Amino acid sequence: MSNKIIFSGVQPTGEIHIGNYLGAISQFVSNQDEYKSIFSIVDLHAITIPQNPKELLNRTRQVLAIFLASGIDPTKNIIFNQSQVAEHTQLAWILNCTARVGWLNRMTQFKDKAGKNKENASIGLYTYPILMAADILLYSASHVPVGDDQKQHLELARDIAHKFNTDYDTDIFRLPEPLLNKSSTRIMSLRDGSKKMSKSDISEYSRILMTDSNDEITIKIKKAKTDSMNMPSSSEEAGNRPEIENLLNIYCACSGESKDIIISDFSGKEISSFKNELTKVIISIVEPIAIKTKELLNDQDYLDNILKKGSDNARQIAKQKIKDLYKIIGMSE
């Protein structure tokens, strides 16, 4: 395998939105010639909260279809669903015995997700950063694409790897580095410029899905929250208007143009005029992916075959890692 290895996991919960595409998937596509990439659709992580069993596999296929429609090449990369490679859970148990309770207690995302009801949250929700560490370390990933909300989990993976290596005087686990998005822009909710765009948001008008029709995109942008003023004339002014700045950021990310140029082009114009142009730019990105995704979803055998081949390839790597690990621990000769 290449010395430069990306591992990334995507949960098959909810539908993939344009924030996921601009912040992650488009980067996966651009990185696939430079790195050996392993993409896992992490269905084991998904069940830390209740899922509809009839929908889970279909959502896994949908994530795969969007990956393929976006340009991720299954002949260059390994794409598989996590539950089909049992070594993930094997390694997770070993890492459970390496990680410390205090480390998990510092994980802020559990506190955010469990909220005041943490005593009734599943143990899986509490320990899933350990499984995430297993996902990464199993494939000797050199780099992991992370957003702000996952940096802490990557640090945990590095801490666990370092402790295991030290405890057993080995270098079996590679310490992965974060792979930061080439664009630092965060895509926020269309209904609240202070919140990140999320597939779990109650309002369907808060996000543009990568399977939305042109009419749906048009309506969502038309309804996107703004203020009563005209378009800003400077980046400083835009920075004080979070919803407008978010729409400008989406325009920049979709078009590739700089924010200063876009602000100059629309300075003082009515917001409705800007929204019309933004809609066209978004449709130019989403429409071909949505069309291709729907075509792929009509051929489930093709999608399932890619997942099976991906799982077989991933398992070959994972089995060797577990075999080497068992020798170090004293579980085999």
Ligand code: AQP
Contents of the next structure:
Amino acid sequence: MSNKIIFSGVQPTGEIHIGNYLGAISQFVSNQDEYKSIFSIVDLHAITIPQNPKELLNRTRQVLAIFLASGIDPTKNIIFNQSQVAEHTQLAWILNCTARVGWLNRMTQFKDKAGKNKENASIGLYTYPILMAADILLYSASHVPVGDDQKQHLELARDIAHKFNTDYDTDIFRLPEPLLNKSSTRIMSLRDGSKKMSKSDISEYSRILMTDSNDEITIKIKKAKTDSMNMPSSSEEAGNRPEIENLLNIYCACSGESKDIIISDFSGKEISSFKNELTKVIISIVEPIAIKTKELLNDQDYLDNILKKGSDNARQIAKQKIKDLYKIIGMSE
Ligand code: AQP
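Given the form predicted on its own above, I would also like to look at the protein as it appears in the form predicted together with the named molecule.
Below, the chain from earlier opens the complete complex, with every other chain and molecule after it.
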């Protein structure tokens, strides 16, 4: 295996949206020539909040279909569903014994996701970062693509790896580095410019799905919340108008053009004329992926075979790591 290894996970918690695509999947595609990549559809992470058992596996297949339709090559990379490689949970337990309670208590994502109802959140949601550390350390990943929200979890994975290596006087765990998204695109909800676009947002109009039809995209962009002024004439002005700023970011990420150029092209124009152009650039990205995804979803055997092969390959690497660890910990010779 090449020395530059990426591990990335996507949860099958809902339908993949353009935020997931621009912030993560498009980067996975562009990284696949430089790095050996391991992509996991992390269904064990998904159940930290309740999931519908009748939908979970189909959602996993749908994430896979979108990966493939976006250009991830299953012959170059390992793609698998996390629950099929039991070593993830095995390592997570070992790492539970290395991580400190104080470290987990500092994780801000748990506080955000558990909200006011902390006492009622699952223990899995609390220990989620430990399972994430196991995902990464199991494959000796050198790099992990992270957005702002995951930086703290990656730091924790490094702390756990370092403590384990020190405690057992070993170098078994490689310390992973963050791979920062080049455009650091964080796409916000179409209904609220201060909230990130999310699979689990109750409003369908908050997100563009990668399987939306052209008509659905047109309606969602038409309905996207904005203020009543015309388009901004400077980046400072755009920065003070979060919903417009978000639509500009989506335009830039989809078209590949710089924000300054887009701002000057639309300066002072009506928002509706910008929204018409934005709809076209979004469709240019989503339509081919949506068509391909639908085709792939018709061939369930093909998708299941990719997951099976991916799990077999991942398990081979993972098994060896657990075998080595058991010797270090004193559980086998
Ligand atoms: N709005 C976003 N903008 C840019 N990147 C995003 N990602 C998620 N939302 C945005 C990136 O997508 C990858 C997969 O995310 P995940 O499935 O692990 O879960 P998440 O980050 O919690 O994504 P969601 O869509 O918000 O799902 P739910 O609603 O289930 O929590 C990650 O690389 C993430 O950074």
